[in-house]
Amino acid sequence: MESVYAFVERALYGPDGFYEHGGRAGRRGASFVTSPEVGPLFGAVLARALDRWWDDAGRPDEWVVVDAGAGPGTLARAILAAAPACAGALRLVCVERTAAQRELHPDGVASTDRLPEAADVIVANELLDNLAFDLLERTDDGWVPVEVHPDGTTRPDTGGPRVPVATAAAAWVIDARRRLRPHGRLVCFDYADTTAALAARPWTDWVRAFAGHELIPDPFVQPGTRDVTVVVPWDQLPTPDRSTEQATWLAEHGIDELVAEGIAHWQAHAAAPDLTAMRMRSRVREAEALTDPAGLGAFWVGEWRP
C-alpha cells in the first residue's frame, strides 16, 4: 500500500512514469488537449498580455517569461510565432520535469527542469492539476488518509465524502511567487473548484485519468499508462490577488480583436488562400473552444503578484 500522493508522483514522474514514456499534451500521438494545443490563438492572446505587462513594468531590457509545466513547448512556440513587441527583451524559459518532453522544446527558448531564481512572468497552464495530491475520506473516526492497494483499489472505502489535499500545488505557488521580480506576476490556468464543492461530488468526478484523448476509469491501476489529474481545490492555495474565468481573462487581453483580425485577413485572401490565411480563419473555431462556458472557458485563472 502507498499514499495517493506517492502513487501519483511515481505514476506520472517516476522512472516508469507516464511522462517519461511518451505521455504528453497534443493532438496526433498524444494523450489530451489543453488550451495551447487547440491552436496558436491562446499563445497569441498571452503574447498581448506579456506586451501589456512589459509596458507597465517600464519596458525593461530583459523580460524573463516562464512557461511552467511546458510539456512539449506548444505554448512557447505560439508566443514566439506571435512576434510580441517585447520580443527583443524576451527570454522565454520552458520548465518541464521530464527529459522526454524537454527534448521537444523549440529553438529560441531556455529549456530546464526547474524554475529560475528570478522571473518577470510565470505562466502555469494545467500544471497544478498534475502535481501529486493526497486524498482524505470522512469515516466514523473522522477524516482518514486514503491509501492505494497494488490492485488499484483504495482504502478506506466506506462511501463517505472524499476531498483532495493539494499540498504540492500550494507549495509550488508559494515557491513560484517568491521568485517574481517586484513588478512580476504568476498566472495559473486550470480546472478548479472549492474543497467543499468537491466534497459534495463523487470523488471519481474530480480524480481523472486520460490516455489516447479518452477519459478512462480506474486512475490507480497500471501506473505509467495514464495521466492522473485532480480538479484543483483553489481555496487550498495562497489567496490570489485576482481570480476569474478563462473566457473573461482572454476577453480582457484581446481575443476578440485577434479573431476580428483573423476574419478580415481571411476575407481579403479567401479567393487564393495561403497557409497564413487558413490559420487566420481558424481563429474563430479556436476562440469558440477556448471560451466555451461548458469547457475551457470555465477554467479558473488565478493571478498572484510578489
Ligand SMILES: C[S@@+](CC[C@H](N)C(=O)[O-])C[C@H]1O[C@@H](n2cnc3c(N)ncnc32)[C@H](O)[C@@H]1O
The other form holds:
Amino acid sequence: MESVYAFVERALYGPDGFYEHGGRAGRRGASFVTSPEVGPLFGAVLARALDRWWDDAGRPDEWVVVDAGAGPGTLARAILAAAPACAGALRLVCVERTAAQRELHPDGVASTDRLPEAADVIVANELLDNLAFDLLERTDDGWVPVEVHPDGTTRPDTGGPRVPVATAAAAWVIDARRRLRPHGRLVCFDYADTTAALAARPWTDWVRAFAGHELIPDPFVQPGTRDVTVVVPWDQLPTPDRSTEQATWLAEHGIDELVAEGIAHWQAHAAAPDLTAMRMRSRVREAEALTDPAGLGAFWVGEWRP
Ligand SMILES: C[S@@+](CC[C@H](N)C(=O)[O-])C[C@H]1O[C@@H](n2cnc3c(N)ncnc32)[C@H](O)[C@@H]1O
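Starting from the form predicted on its own above, please write out the structure of the form predicted together with the named molecule.
What follows is the whole complex; the chain from before opens it.
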C-alpha cells in the first residue's frame, strides 16, 4: 500500500512517470489541451497584463516573468510573439520540472527546473492541479488517509466523503510568493473549488485521469500511462489577494479588444489572406473557448501580492 501523495508523485514524475514518457499539454499527439494550447490569444492577453504591471511598477530596466510549470513552453512563445512593450526589459523564465519538456522550450527564454530567487511576475497555468496531493476519507473513526493498493483500488472504501489535501500546492504557493519583488504578483489559473464543495461530490468527479485528450477512469492503475490531476481546493492555499474567474480576468486584460483587432485585420486581408490574417481570424474561436462558462472560462484565477 502507498499513500496517494507517493503514488501521484511516482506516477507523474518518477523514472517511469507520465511526464518522463512524453506526456504533455498540446494538440496533436499531446495528452490534454490547456488555455495556452488553445492558441496564441491567451498569451497575447497575458502580454497586455505584463505591460500594464510593468507600467505600474515604473517601467523597470529588468522585468523577470516566470512561467511556472511551463510544459513545452507554448505560453512563452505566445508572449514573445505578441511583442509586448516591455520586451526590451523582459527576461522570460520557463520553469519546468521534466527534462523532456524543457528540451522543447523556445529560444529567447531561460529554461530551468526551479524558480529564480526573485521575480516580478510568476504565472502558473494548470500547475497546481498537477502537484501531488493526499486524500482523506471520513469513516466511523474520523478522517483517515486514503491509501492506494497495488491493484489500483483505494482503502478505506467505506463510501464516506473524501477530500483532497493540497500539501504540495500550498507549499508551492508559499515558496513562489516569497520570491516576488515588492511590486510583484503571482497569478495561478486552474480548475479549483472549495474543500467543502469537493467533499459534497463523489471523489471520482474531482480526481481525474487523462490520456490522449480523453478523461479516463481509474486514476490509480498503470502509473505512468495517464495524467493524474485534482481539482484544486483553493481554500487550502494561502488566501489570495484576489480570486476571480478566467473569463472575467481575460475581459479585464483586454481579450475583447484583441478579438476586435483580429476581426478588423481579417476583414482588411480577407481577399488575399496570409498566415497572420488566419491567426487573427482564429481569435474569435479561441476567445469562445477561453471564456466558455462551461469550460476554461469558469477556471479560477488566484492572485497573490508579496
Ligand atoms: C498540466 S501541465 C501545464 C503545462 C502548461 N502550463 C500549460 O498550461 O499548457 C503542468 C506542468 O507542470 C510541470 N510541473 C509539475 N511540478 C512542477 C514544479 N514543481 N515546477 C515546475 N514544473 C512543474 C509538469 O511537469 C507539467 O509539465
